[in-house]
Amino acid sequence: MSEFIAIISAKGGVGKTTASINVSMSLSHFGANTLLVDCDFTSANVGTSLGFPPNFKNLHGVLNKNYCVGEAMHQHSSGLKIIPGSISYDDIKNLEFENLHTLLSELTGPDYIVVDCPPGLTDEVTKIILAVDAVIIVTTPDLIAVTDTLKTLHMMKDLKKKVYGVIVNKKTDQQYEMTLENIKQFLETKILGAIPEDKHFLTSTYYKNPFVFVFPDRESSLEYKKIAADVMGKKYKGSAPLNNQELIF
């Protein structure tokens, strides 16, 4: 049975697509059949960012009834098998997403199914929530998005929605960062892993892959594939190179 999870933030700007898509890859990279859709009606960037061209059949397409579902799923060259969002400002303007719990739950066969979500609490990212499983939240470690992370936490708590825990993104360690301990305290919950601040971030963006993918054995991509060997219950003992030997069954 497929478990949805949605990857949610409480702002813009602090990495969730990022995220999405390389928690993904970390799943598909440990043999789980993962899908990665793209739920972010007005900044749909996960096909941007793997280099699918703007005209492939997308998920504002499907919630359009222009075609089913598995019209729009794709793999990527890595391996990612994905659902990309539209680009074009007239697919947003007529978008119909009142359908969109009815056309996840078709979505049977993966493993996991990861949905990247609009930033911030409206009531689309509500809607997205009501309909999965369960949530990772992304922040970065300033004082104004773990705050704003709190109140999704409350959500949460509130729609009675299971929370994996939070990736804190764009780690640098500097003075006026909360320390991982602190954003614990502060939020009572689980840091599922930290992604320190990478140049090489921006190297596999120009290549159109997931960072994961394209450097497997930096740190970010560790934390990546940690994160997902928790979600997935197992431990992640490493970087071997072979699968088998990299989760602890």
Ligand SMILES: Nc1ncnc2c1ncn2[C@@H]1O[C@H](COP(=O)(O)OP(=O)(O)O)[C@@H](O)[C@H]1O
Contents of the next structure:
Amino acid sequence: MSEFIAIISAKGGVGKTTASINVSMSLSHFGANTLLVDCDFTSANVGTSLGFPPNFKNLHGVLNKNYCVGEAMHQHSSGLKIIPGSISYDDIKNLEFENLHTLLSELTGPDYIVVDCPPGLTDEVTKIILAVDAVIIVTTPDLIAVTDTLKTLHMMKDLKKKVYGVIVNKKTDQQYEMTLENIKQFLETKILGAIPEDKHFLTSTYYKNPFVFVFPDRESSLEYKKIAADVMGKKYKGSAPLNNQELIF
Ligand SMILES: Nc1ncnc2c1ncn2[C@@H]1O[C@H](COP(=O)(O)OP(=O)(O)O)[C@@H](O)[C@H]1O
Ligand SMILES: [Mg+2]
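Same protein, different form: I have the form predicted alone, so give me the form predicted in complex with the named molecule.
Next comes the full complex, this chain leading.
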């Protein structure tokens, strides 16, 4: 059975899409059949980030019943499967969200289905969360984002939703940042990984490939691989290029 994992945050711009792409890519390279679905309907960036042409069949077309979900599933050169969203404004207008739950439940087959979410704790996001098995919350290490993360954790408790843990992204170790220890104490939740701020993320977007694919040996890639192994219930050790041999069981 597929495990659905939503990547969420109350605050925008913290790195959900980046995390969705790189966690999915790492899962895929560790041998898990993985599908990434872009559910950020008004700001769908996954397709553009991975070099899919704007006219590719997408989730919006499926929700608007223009074609079936299988037609909107594409394969990245890395092997990762993706259902992109539409980048067209016209497709956002009158989008039929009600089918989302049914549509996601039709996606059987992959081991993991990672869902990139819009920011916030809106009704739309709640619908997605109710349709998945578990969530990963992304935050940056500042008080505002971490406070929003605490609120998000309370919501997950209310919804009785499994939380894999928190990814702390764009860590710079500046004095004004919260330390990982502080964040862990404040949230009373597992920190899945800490991703340094790294300008090379823009380079990987330029190359239209996941960061872990373009820069497999940088610290951020090692952290993403550690997170993916954790999700798979494995332990990750090593700094070799991305491949199955890196997992220890
Ligand atoms: N660790 C990082 N270091 C530097 N830039 C990052 C990092 N993670 C994400 N970014 C950049 O931050 C911006 C917002 O990230 P994105 O994943 O789109 O956030 P969200 O989906 O939460 O809105 C993007 O330009 C992305 O390339
Ligand atoms: Mg995003």
